[in-house]
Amino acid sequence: MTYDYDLFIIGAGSGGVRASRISSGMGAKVAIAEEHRVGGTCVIRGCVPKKLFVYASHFAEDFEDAKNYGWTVEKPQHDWKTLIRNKDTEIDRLNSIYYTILSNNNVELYESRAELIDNHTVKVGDKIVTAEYILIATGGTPTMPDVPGIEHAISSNEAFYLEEMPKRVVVVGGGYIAVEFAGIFNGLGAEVIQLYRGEQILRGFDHHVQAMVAQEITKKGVDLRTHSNPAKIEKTATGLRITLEDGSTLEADAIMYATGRRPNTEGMGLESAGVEMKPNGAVKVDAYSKTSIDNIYSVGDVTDRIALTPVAIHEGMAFAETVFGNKPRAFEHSDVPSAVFSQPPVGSVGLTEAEAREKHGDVDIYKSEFRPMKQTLTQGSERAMVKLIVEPKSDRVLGVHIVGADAGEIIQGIGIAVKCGATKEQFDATVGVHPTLAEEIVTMREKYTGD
């Protein structure tokens, strides 16, 4: 049978992008289709963003540090609306490359929704169009709880485009996206009250980064409160009354809920071709990215595997090099990296310790906590963490765990290392570089013995 394209691709985020700039470049004929903007969530409403509000945030403490190192500083104010604006810039500056790379690879992009007709037809906008190979890169999307009022509430995708900056903000959420969030409100000078109905923020982080992020946030000023939940949201003349579960009441000029995302499947049609779905709505796949149909493929968060664009990347590289370059490749979901942008932020590769446990049995650990140096000539108390897990037999560093400034940027390399199978003998044969934070990752020796 002769098809419209050899590759019809949906959603036109960081997997679905790469996967069709490289099977348009081993010779198939390919179109992406997208209803929103080009660039998926990392692009237009993550990462990116995200991460620029970051930046934004964390001047306030540089400014106040700045004057122990002797720097006369202006009482600094900032301004939410020249962010915004630069924000707005350089995401369709980056949208705007997106439609480069997909042009410039012969790639056809359909500027409209895509549903499924069966395995191999899909209706894309009021055009029907077929295709050998369909890929589902549709990614997730923020849920939210059916409380009374939520509809006065916002998720991150709002938080990017707010017109003013809340001066009163409440976060509900545990995860690394409501600790990111809190901490960027807070840097801004919001009064921010983070509340999650569990035990301890950071679930699936090793429990000493759970412990020590928590710590450090409510240094700064986040009012931390666990076991806590809203159980109604109401608008008042001066802002929003959330009532929790206990009863008690909070006054808020904004609620932001980071209470997990789901994949983007809803209404797509794919039960109606026959693709088998997770209980959560995510796309069944196996370890090629193949669905329960042949020729029906997906990559990135709707699947539910490891939500990171980089993630999504390799599995649509993956993708490509399995169907179009005679190359069968299965993208290997261990030892991957991974950031959390908090305030300090977090790195990690690997295994946690409750995992390596369960695992491998005893494992050792070599844990420092420490003041960092910039902190000596400032009047600022944050702390920093370096933590190794080492299975003993073998040697083999299992996993390791950065609180501080630049994890983020530290843990890549040692993710080589840990991806590469190093042992804590060969981490104490490199030298360290001195003085930085990294260097406590080599320089460990003697072993944990606390909780």
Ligand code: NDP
Given for the second form:
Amino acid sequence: MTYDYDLFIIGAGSGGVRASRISSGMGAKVAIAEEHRVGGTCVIRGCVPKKLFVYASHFAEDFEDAKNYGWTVEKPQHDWKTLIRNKDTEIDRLNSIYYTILSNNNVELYESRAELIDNHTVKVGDKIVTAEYILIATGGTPTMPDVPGIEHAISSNEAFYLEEMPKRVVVVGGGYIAVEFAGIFNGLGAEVIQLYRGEQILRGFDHHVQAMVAQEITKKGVDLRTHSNPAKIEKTATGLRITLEDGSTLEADAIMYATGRRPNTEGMGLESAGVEMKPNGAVKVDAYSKTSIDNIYSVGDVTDRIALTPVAIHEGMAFAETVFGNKPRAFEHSDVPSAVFSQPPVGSVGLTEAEAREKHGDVDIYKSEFRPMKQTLTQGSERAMVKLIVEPKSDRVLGVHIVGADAGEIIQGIGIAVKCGATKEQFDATVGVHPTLAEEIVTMREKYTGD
Ligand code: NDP
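Having seen the form predicted alone, could you now give me the structure of the form predicted in complex with the named molecule?
Zooming out: every chain and molecule, the one shown earlier first.
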């Protein structure tokens, strides 16, 4: 049977676009459909604009610090509209680069929603097309709990397009997005209250990272309240009134929920094509990103494995090599380095202490907590932390966790060492770069014996 395309991809985000480009380069006839903007969550309403906002917000502290280094700084003023305008220009630029990537690689773009009719047939806009292979790369979308008045709340999607900078912000959640946005609004001068329903933010991270980030963001001015959750949100003449589960109330100009994301699979006809799903609506895949249907694959956030852009890109490349490159490759979801762009940021790779103990029993811990050198002249109170988790028998470094300036940059290189299975002895044999925060990674000799 002949098909219109060798490959039809639904979703032109990081994973879908990379898969389209590589598959086309391997000789496949490829089409891709996108119902929103080409580029996906990361480029349009995620990692990229978020990082620009983090840069913007960090200047507040930089201006302060500059004074003790001899600079005279007039009272700095921030103009939210300038930030939004310049951010939009950059996102437009990146969006147009994505169009160019697709057209340079002969990938046909459908700018409309696509739904499966069966496992080889797709309805895209008002057209019906067929394909030998289909790749689902539709990503995820923010979820909000069903709290009375939730319609007054925003998610990260809207936070990137607010007309005015809110002066009082309540952020709900304790994950990546909540911590990052609490820092952004705080740096830009808002009064920020972060509400987290549990005991400690950043669930899943090493416990020393969790404690350190909670401590540092609090010192910088975020009013972090644990065991707190909104029960009701009401609009008032002066803003929003938020009633918490304990009955107390807060006033704010904006309430932003960062309470997780759900996979975009609703109404896509996946069930009619026979594609099995996980209970949370994510597409179920094997190690090669193949679904329960032989010719349908899925990559990225919609599969609910590791929701990170570079992971989706790797999954997309592995898919293309497997299906069109005659070189089956399963992407390995271990030792994936990642960063949280909190202030200060986090860089992590490998196992947390708790995971390492569960998997390997006894482990050695090396931990250093210190005042970063930049703070010596600023009289600032920010602390940094570097932590190594080592398997004693093999001497292998199982995990590295950093909280401090540029942690995201530092962890990239360390990720290579951990991925290569480097030992503590090899870390120790590496000469430190002085004076840096990162040199702590190769200079710790005393085991940490605390909790
Ligand atoms: P997360 O799953 O990381 O965090 C969700 C948070 O919301 C948790 O603290 C959770 O609490 C809380 N929560 C969930 N449901 C409710 C509820 N009904 N009421 C109150 N609180 C609730 O999701 P995010 O949206 O922050 O991020 C999604 C994913 O995006 C991340 O997992 C990450 O992979 C990716 N991401 C990566 C970034 C990076 O690499 N820097 C940046 C941003 C996102 P609890 O802990 O109790 O479950």
